[in-house]
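Just one chain follows, in the form predicted alone, and it is written as structure tokens.
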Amino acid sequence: MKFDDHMVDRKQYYSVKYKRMEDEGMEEGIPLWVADMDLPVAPAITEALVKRAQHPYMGYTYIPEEYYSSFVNWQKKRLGIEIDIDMLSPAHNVVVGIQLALEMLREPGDKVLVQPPVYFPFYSIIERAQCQRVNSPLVEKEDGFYMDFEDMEKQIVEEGVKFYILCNPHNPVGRVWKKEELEKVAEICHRHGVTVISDEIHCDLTHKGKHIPFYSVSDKAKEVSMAFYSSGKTFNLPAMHSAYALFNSKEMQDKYTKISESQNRGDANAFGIEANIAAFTKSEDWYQEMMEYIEGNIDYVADFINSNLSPKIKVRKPEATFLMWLDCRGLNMEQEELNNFFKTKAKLLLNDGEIFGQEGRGFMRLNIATPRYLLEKAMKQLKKAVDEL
């Protein structure tokens, strides 16, 4: 797979990433924001989709066991984890799955803990589920971001928190949580009866350390948790709208199935089924090449920024994901001014750091899952804009 080839035009097939460029009046700019890849999917996935499209029937479809077993076998091979296949259910996507999980368990007004700066859809999920958000911000240290366990427990006790949405690995700061960190989370949540909903969508995109599924760290973790997975990030399949929900009991799984079906969220996506099976059974070579390419992009961007733009802009290499959390506080700009600087001066569309929480002020999120020549062009544009300040 040659990821360095010039990219095929994505606009013709309704790409959100590129439509926003038009909406922002930035047709000549470079979009490096929403978390999908400007890299072609694995050939095996394309072949599977073409084969399915050539079959002239698109009627109601059930989900075959291979949809689950392919995922289970992938997890076992990648992480050495044994997943009980009978505890898996389909999810439309991770965001919808988390919202349904909240709705099936919560009473209106229940408190939900998050750790900003964090994946911003968590905020709207909590609001739509008629719950209240409680923040326990991550703490920034010299070598990265960490959980504040003392504050976390304080917030849980004082606010009467019932649920906690864990981002594992973390988006946008790129942390891969260590076993001892997750064990501490499990102890706190178990002690206070807090249900943990773990978003593990970036679990296969680990560059440093090893991803540890939250439920696997201890009996206490398994007892209080559920997890959501998707091939969307790893294999660049977000448009397939097919994900996995993992539960700790048949009772919990049945509750989820009931609410999912009541909202018509349990139907199978015929193409998503084929794409997932092909991804997890026939695309490991592509995955290895993609990871090597992504890590090369991370090295390039980190070296460029820290050599040419520091201290005005700095960045740490993420331990996971294809997203980089740019520290732009050295530019001494208000957030609106910072966003405008990237759009109008550097001609780059990134994610506004503040949408991840007020703790993201002064930061921008950069998606580096794109051909290298585009990243090189983007970095040159950014350096020129900074030099002209």
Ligand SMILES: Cc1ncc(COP(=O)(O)O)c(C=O)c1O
Given for the second form:
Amino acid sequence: MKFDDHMVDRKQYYSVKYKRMEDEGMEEGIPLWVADMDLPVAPAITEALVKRAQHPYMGYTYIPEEYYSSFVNWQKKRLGIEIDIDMLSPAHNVVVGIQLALEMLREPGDKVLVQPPVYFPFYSIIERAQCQRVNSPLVEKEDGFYMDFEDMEKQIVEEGVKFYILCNPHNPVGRVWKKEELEKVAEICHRHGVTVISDEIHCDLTHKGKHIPFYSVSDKAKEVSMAFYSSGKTFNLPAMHSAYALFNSKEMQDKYTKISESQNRGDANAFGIEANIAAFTKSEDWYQEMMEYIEGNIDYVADFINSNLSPKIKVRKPEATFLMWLDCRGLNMEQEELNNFFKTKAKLLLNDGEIFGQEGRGFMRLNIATPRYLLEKAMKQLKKAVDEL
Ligand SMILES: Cc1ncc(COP(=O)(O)O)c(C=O)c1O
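For comparison with the form predicted alone, produce the structure of the form predicted together with the named molecule.
The complete assembly is shown below, putting the previous chain first.
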């Protein structure tokens, strides 16, 4: 698969990434924001979808065993982890799954801990569930971002936190949490009766270090947690809306099924089923090639930025994800000015760092899952804009 040759027009099929360019009056610019890939899906997925589309019936569909077993086998092969297939349930997508999980357990007003800068839809999930957010910001050190365990426990105790949404691996800072780190989290949450909702959507996209599922680090971790997975990021299938929830008990799973059904969130998507099975059973070669390509893009962007734009803009290579957290604090701009600079001077649409929390001020999030020639063009535009300041 030659990813470089494959940039096709995405506008015709209602791409959110490109629609926003239109909305922002940036038709000539390059969209490098929302976390989907400008890379074609694996051939086996296209084949499976075409085959399904050719079958002339699109009636109500149940979710077959293979939807789950293909995922279980993929996880076993990749991470050496044995998932209990009976503890898996479907989720419309990860965001909706987390929302339902929170709603089924919380009392309105309950406190939910997050670690900003973090995937900002967690904030709306918490708000929609009528809960209150408690922040324990990540701490930046010389070599990257770390959890502040002392602060975390302090917040949990002082605020009476009941839930914690863990981003594992972490978007946007790209950390792959280590076993020791997750063990400490498990100890703290277990000690204070905090339920951990672990968002593991980026679990396959690790470049450095191995993904450790939170529930797997200890009995205590398993006892307090649930996890959400999807083929959306790994295989570029977010529009399939077919994710997975993993529970630690039948009781928890039944609660989830009940709330999911009461909101009609458990229905199967006929195309999502086929896409997931083809992804997890027939697309490993594509996955390996995609990872190599992504890692090449990360190396290219990191080298370019750190050699040409530092100290105004600096970046670390992410340990996971296809997202890079650009430190633009050296430009000395207010956030609005920074966003405008990227849009109007560099003609690039990135994610505003501040939407991930005030800790993201001075940062921009760059999605590098795009053909290399576009990234090269983007880097040239950025350099020209910085040089002209
Ligand atoms: C950490 C994280 N969780 C969830 C999602 C969205 O997942 P879904 O489309 O399955 O709701 C994303 C997308 O970028 C993400 O980065």
